[in-house]
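The chain below stands alone and is given as structure tokens, in the form predicted on its own.
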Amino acid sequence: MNHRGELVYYNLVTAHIVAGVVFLVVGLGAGFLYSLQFLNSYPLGGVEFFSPGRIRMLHTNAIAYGWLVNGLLAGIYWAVPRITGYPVLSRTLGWVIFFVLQILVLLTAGGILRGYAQAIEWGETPLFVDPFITLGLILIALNFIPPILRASRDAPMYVSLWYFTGALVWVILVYIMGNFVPQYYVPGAAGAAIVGNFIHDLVGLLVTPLGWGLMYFFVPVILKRPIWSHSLSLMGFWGLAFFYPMQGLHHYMWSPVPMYVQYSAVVATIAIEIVVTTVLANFFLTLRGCGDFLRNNYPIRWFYTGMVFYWITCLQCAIQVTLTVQKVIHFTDWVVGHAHLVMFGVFSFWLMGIIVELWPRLTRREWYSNTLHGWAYWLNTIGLTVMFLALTMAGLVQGFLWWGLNPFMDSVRFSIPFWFVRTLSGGMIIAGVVLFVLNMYLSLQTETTGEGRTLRAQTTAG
């Protein structure tokens, strides 16, 4: 146990949150810089080290591995000991994992900027980094699985632990599959199919189960009521485990990949929407009679907004996976808008809600300003919604122009207004995140609170 005599290692949780927020700001800044390329306003043109393609990969990797992985680790370092009643295997190992993660993210960024990236979406990590990432994933599993196994001997596992265990095991297999098999063993269309599975399995078998597992922990704790249906929650887990690995090909329709594989992606993607609907129903039935929490409690507001975005994302998947729609939106900005909605609108929203919930506990200080909470929430929500709609419309315009065999430059000219809106909405998102981080910093300057102060009082909307 830690120096406070509790199960949770507070300093480790805090360190992951701070590191994650730093990478979030860096990643968003890189994304905004990259968007200027589409407006013919990129300020670093001609500088190879900061070429737009490399900045784009810096954006995605900083968000995926720097922000999301750090934030999710902070969440499970808090949740696993409290659910199981046992601390993680080793505090020292936790700190080793923390520092190794930050070093690997920085090495990945440096390698990408120097031109050593792999040609694997979300797996652009240089070849010399991949073995260490694989080892790091194994160490993470070794730190968290022992308390889960100990708890499973005492009582049936709560659904969060099913999600956490699955994610910790699956991600090792997924990372090896996506970063080593196409690179060394399976070239061509077959390798592209594996890369497609890697992209989606990294989301669906790491980020998604960790995110939903944390929602199954934090929502009942804040609402002070059990989840509506434990059976329904387990159905959601097994539906994810069964269907998600097969849907990775749904961006590779009309490709040389065998049609039976493409059809399996269609079926699995539509099935996932049904599964997600049951999960969402479970959470909204849990909220029944507590609707004021959406108005009065910022963590719940962040959580449930992310859940709605998740349902919209999966509904969009079920539509875009059909061969008819794929003819139009394949390789367009529709896909970019879709990716931003899920990676920022879902998982980043959930992590910001978790930070709002935990930051006063970790620092023993009240939030500096509920007004800043409100501005951060609405700037992010409105900014992301505008960006998603602009990119979705841009994708439809591009797709129909290409389908009509119009000159390619026509699609570029028609897309510029949408790209301008994308950059403008990205500025809104950055402003919201900056206010969020500013609130975190200013809260450190407030008066120390007692350990017994309730979080609801600290995170109540003004």
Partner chain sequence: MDAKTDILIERFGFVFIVAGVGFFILGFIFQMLGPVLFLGNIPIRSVEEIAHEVPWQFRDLAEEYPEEFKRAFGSPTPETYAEALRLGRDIYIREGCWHCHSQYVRPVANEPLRYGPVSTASEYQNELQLPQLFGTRRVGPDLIREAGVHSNDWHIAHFYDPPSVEPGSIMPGYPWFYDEDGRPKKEALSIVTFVQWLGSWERR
Contents of the next structure:
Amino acid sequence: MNHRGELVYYNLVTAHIVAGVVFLVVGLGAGFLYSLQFLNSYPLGGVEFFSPGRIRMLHTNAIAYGWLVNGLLAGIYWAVPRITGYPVLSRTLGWVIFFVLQILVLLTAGGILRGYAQAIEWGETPLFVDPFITLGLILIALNFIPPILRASRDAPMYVSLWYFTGALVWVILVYIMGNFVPQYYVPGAAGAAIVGNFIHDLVGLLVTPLGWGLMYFFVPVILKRPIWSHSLSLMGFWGLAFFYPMQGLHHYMWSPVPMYVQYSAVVATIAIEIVVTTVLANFFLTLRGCGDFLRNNYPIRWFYTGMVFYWITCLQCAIQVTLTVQKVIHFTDWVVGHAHLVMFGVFSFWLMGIIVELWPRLTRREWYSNTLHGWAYWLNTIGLTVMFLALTMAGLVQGFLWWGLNPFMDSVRFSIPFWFVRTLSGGMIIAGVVLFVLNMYLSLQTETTGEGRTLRAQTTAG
Amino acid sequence: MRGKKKEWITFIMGTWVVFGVAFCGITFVYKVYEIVNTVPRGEMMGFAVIQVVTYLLVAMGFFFLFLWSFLRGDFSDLEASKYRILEMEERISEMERRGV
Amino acid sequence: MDAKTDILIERFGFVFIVAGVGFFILGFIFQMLGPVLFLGNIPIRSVEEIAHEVPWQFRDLAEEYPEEFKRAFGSPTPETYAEALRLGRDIYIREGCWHCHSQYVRPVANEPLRYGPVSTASEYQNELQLPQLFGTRRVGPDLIREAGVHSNDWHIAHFYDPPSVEPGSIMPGYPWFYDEDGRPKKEALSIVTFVQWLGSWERR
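Just the form predicted on its own so far, so send over the form predicted together with the partner chain.
In what comes next, the whole complex appears, and the chain from above leads the way.
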């Protein structure tokens, strides 16, 4: 705590939040546009740059690199100095990373629309962008590891720091592995093994640890009570570290990749469920006795809704990973529903909760409207639940139609009602997010409260 | 009354965790048994071995990191750091209040 | 705790962190180099090796669309066939085809009955599967046994406007593969060639 100057670089946090929210809106818009193709009413048909196939890649990449990475960075720029007591390595480096990240996201978007996409899921970033992303990830690690190392000399590390360190180191290795090896060296089935690992590890070794690390910081701080059991939380971290690296192959079940390898992925995936159960139990035991926060405090409400979705996702994951269930649901909309539940329902919800908490403290203003908060929350929650249910049902219908040897077009025709519901629920989600962003903007227009950054978003649900 | 209710909640949560762990554990053991039964023969063997060896190596890495952290004493007073961050947050908030 | 144990712990602590990081890196190297080493004896076929024999679909394209074919490729030789395959695969990636069409037949869910023989690892050991195109979703059908299922004409019409030949299809059209008169450009000929190649080894 002996330092001069600012501890948290507030402007960096604000900048990352703003950039992230912009890309969130863009990404959701792209997803909505793409879903219209499934109803045969795509408005930009026949235009090369806005071909639905390219818009789909824009959707996933804007969300992954534009929104999630920006949002998570904002979170750790806030959390790391506050946990460790030391500022990050350099403010200048922070701004360099910020601008490089935005430029890379824009280059990726442009490259994909222009036709330079790479055929690796979640890594469609054009080949000429990949080396710079690797460099950027190294810079991010360079900025955050020093305060963590310094803190680790003072006292045993808090679980969040373990998560952050893990994520920042792993993601570099995972990114290089997933983007370059299958592109240049390893074709076919062996390449698929690596790509499968990449797809899942980008979720599991970047987004998940950073997300949980932030939760382990924000939930105790807002509740003003420590996490129920720190040892249990460490078990969660070490469990993740032991079991996650091998999970990835469950993306290619019943594929030409040898069954032996597929079985190992099933084992690792089911093993991680034990870990998830401990983590979830830990958080819900922390909340014990102060359930009022769910009603009165928006950040906590977003966080715990996300956790419930996380639990559903993981339960679903343990079931769908088995080879029996895979027979039906592989390649269907079930998987799409699963992906939306985890990427939007969990991590985006958490990030929005963090924004609800931080935005007033960063801008020194009160939230403009709590009613808008309520609308944003319920539109998102209901929209996502409806989308998840519709896609899951669609997946079962498709899977059984294929198994039943119906003509292939049946699976398209019978899915259209589900896809219609999916587009509607997507509209609800977009409406919710737009209201959220509007609220952010309108708060900026109000007078500063002069109360400073310690202000809590102690909101009352509308 | 309130004490009773708390006990019940603990009991239900405990049962839930125990059943969850037991269920996952049994499934896990069963899947390990299945793996052992499916070791492929012939030319596919090398391909399978590579994945598993990689996994074991990575897991070993984490195991040693875990041991390192254990020997460093991270596990001697496990619950201390969770109170530490709350104190730290209090101090930083206080600082910010003064700074404004 | 006495000083002796302290030193012991310190020394072992150092060994363990080095071992920890070391094994992580070793595992990573293994993951990268391992497949190359272990699969070294299964040769990776280059596009030229695949293309040494020109299939009838490619010659048929040259007969059906002589002018366009001449402008795009010249004549149907192994070299031009290889060129068409490469470009076709690039288009397949560029347009994100692999997000809606998978490329492997599973041994379950009656898929061998619907699509054809179950896929094996050796089928994918070639340059066109760098990176692999297994796919992630089947909005449209699997394509790894697509060769010869439909005629060239069907494909040319289908890429221009899918619902015209497959009523109810939700696949988008790709009119920029065609010139103003609706005649196929090089892109259309290449993507048809590529799709007609997928699984051609099983049709012999």
